[in-house]
Amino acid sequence: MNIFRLAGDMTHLASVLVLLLKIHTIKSCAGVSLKTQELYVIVFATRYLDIFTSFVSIYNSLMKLIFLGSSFSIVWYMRYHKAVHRTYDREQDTFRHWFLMLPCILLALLIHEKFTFFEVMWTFSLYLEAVAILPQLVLLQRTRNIDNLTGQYIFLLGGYRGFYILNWIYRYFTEPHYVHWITWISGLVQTLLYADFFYYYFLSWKNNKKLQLPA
């Protein structure tokens, strides 16, 4: 554990709390893509299959449970909560997210560090997480209606990955034989997908204007 890893985890946790705050207190999921949230459920469910078979630390297990529980609860709210479900923009959130899964599964079967069930599933979760934000970004470009909490959620989600890249760089120079190309490349792809959003986010902050993405 180092400061960059901790900052990444806390930023990731903050992004989830911001989204839950919006859904639970405002009873609204306007501007939030259910497709992206469903992909995150699959990401965490396949990444943390070892939660009951492999113990690293209390911190590690607790974070796994938090991300699993929060991702399932967000999807439940958006699908089944009467008040929240009514605010979901089904007509705009039409990205065919299931089509992202097949290439990720095939890639995980072909490119992995070890051909075991848990390892392939873990690798699949990395590939899927790299592109899981796409339905959300497409939705924001279509609606161009980005409230403060949704904007902060996506900003923090992108920031978490940025801190993890710093964590990898730090570990590369401080730990011998620390090389994980699959994790690095997947994380880099994921970060690049946020680049356009970050540009307009900082632009709106600098000019003190409402955040809008180009159509």
Contents of the next structure:
Amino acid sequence: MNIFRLAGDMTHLASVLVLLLKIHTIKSCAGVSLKTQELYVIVFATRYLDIFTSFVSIYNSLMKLIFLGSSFSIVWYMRYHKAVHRTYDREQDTFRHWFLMLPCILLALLIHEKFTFFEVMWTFSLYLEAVAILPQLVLLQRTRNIDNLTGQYIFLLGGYRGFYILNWIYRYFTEPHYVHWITWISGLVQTLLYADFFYYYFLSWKNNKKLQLPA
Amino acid sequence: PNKSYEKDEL
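Moving on from the form predicted alone, please list the structure of the form predicted in complex with its partner chain.
And the full complex, kicking off with our chain again.
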């Protein structure tokens, strides 16, 4: 475990906590895409299929449980908690899950390291995670009215991806045989999707203004 | 086998 990996995991954890804070204490999910959150549930459920069969460390297992539990509870809140559900921008959040999932399923069946059930599911989760933020970014663009917590949530998620890239670079130079093209390319694509958002986030931060995306 | 192939990332 290097410092970049730890920083990435902690940023990821912080992003989930910010979102739970918004939903749990303010009882609002305004500006949050349920589609993206449901895609994350699928991402974690397909990636952590090995949670009971392969053990790396207590840290890893605990984090897997946290990410599974938090993503399920966020979706539960947005769907079934009356007060939270009322604040959901249902009409704006229209991205189709299958539009993202189907290409990822096909790609995972075609491009993978090993053709086994667990390996294809794991690869699918990488491809899906890369694009899972898209419904959220589309929703932001549509609502244009971005509150601080939602902005921070996406900023932290993007930060998590950035730290993972630094982690891969570090590991590539310090560990022999550390080469994972599928992970790297899908991770890079995922991080690039945040570039536009980051640009406007920093602009609003620099000018000390409320974050607004251009139409 | 490649040891670093193990999935130790989240």
